[in-house]
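Next up: a single chain in structure tokens, the form predicted in complex with a further copy of the same chain.
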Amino acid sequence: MKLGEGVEAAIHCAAMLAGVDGNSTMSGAAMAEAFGLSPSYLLKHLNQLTAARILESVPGPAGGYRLARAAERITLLDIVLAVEGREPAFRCGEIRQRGPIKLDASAYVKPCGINTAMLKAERAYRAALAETKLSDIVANYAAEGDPRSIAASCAFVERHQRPQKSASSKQI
């Protein structure tokens, strides 16, 4: 029951990317610098977000990352699942049928009650994460964050975002 450190970085980066203009991008190196992280390692997590269609990557000079869709359509669950994997935290190893009292398969058609209960809890966890959109994070930060911190963040974004010449609308 421990989430990797990359989840925090991924969410912070996504929130920062929500502040860049339309089709502009921000390089992974800039975000790594903003949070004091290893650039090469942050790329690993950003690539996971890209593979999950949450971010888009633009190669070449003046390239970088950008949200693949509006912040209102990105939930914390999307990000967590992209970084940590989609499989549930509790994996039933069916140890009830690993001992000497192993019956034939017809006795284990019903799912393990323990597994059911654990998965129910995990559904609650994911539902709570799905309720929070990335735009909520940004809005909450804009509303309740310290004004100096907001100003510093906006200044950093303004300084490091790289506008793109074309491709303002990307059809998939």
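Provide the structure of the form predicted on its own, given the form predicted in complex with a further copy of the same chain shown above.
What follows is just the one chain, with no partners and no other molecules.
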């Protein structure tokens, strides 16, 4: 199964946003810089994550993105489906019913064995992604990542996060 590069970018950005303080945000441009991606390319995926309510987009000069819910409530499956869509990776075209060896429709009453096997694999794959929370990925990185990489990531987040005024501190 091949997933697009956007899935990797989306998971990395969500993991990075799990590290911002409180209700702070981070700009899409900063995340694109962090991962060496084109801002316009990344924006497409950030918009998909926002539409799926994984991220929240905060408008304004100090705006940006933040997680829409706790990292413990976001699974890798949520992110993959937001970027790749809900359709199964394998789509049976029933090619067994085409060409010179096709038979009458009555010969194809049983489901295609290839389709059955592929959908079974898809269910297992999705179940594994559904079991893995974004918070698990972040915790694993914190526990097992190279300390230099962790320090660099934390410093980047600290420099680029944008604190937001809380509702109680806004002037009326």
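We call the rigid core the largest set of C-alpha positions that still match within 1.5 Å between the two forms. Predicted model only: the values in this text are computed from it and were never measured. Residue numbers count along the first chain shown, from 1.
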Look at the chain as two rigid parts and give the angle between the two forms through which the smaller one rotates, in °. 20
Having superposed the rigid core, state how many Å the Cα of C92 shifts between the two forms. 2.9
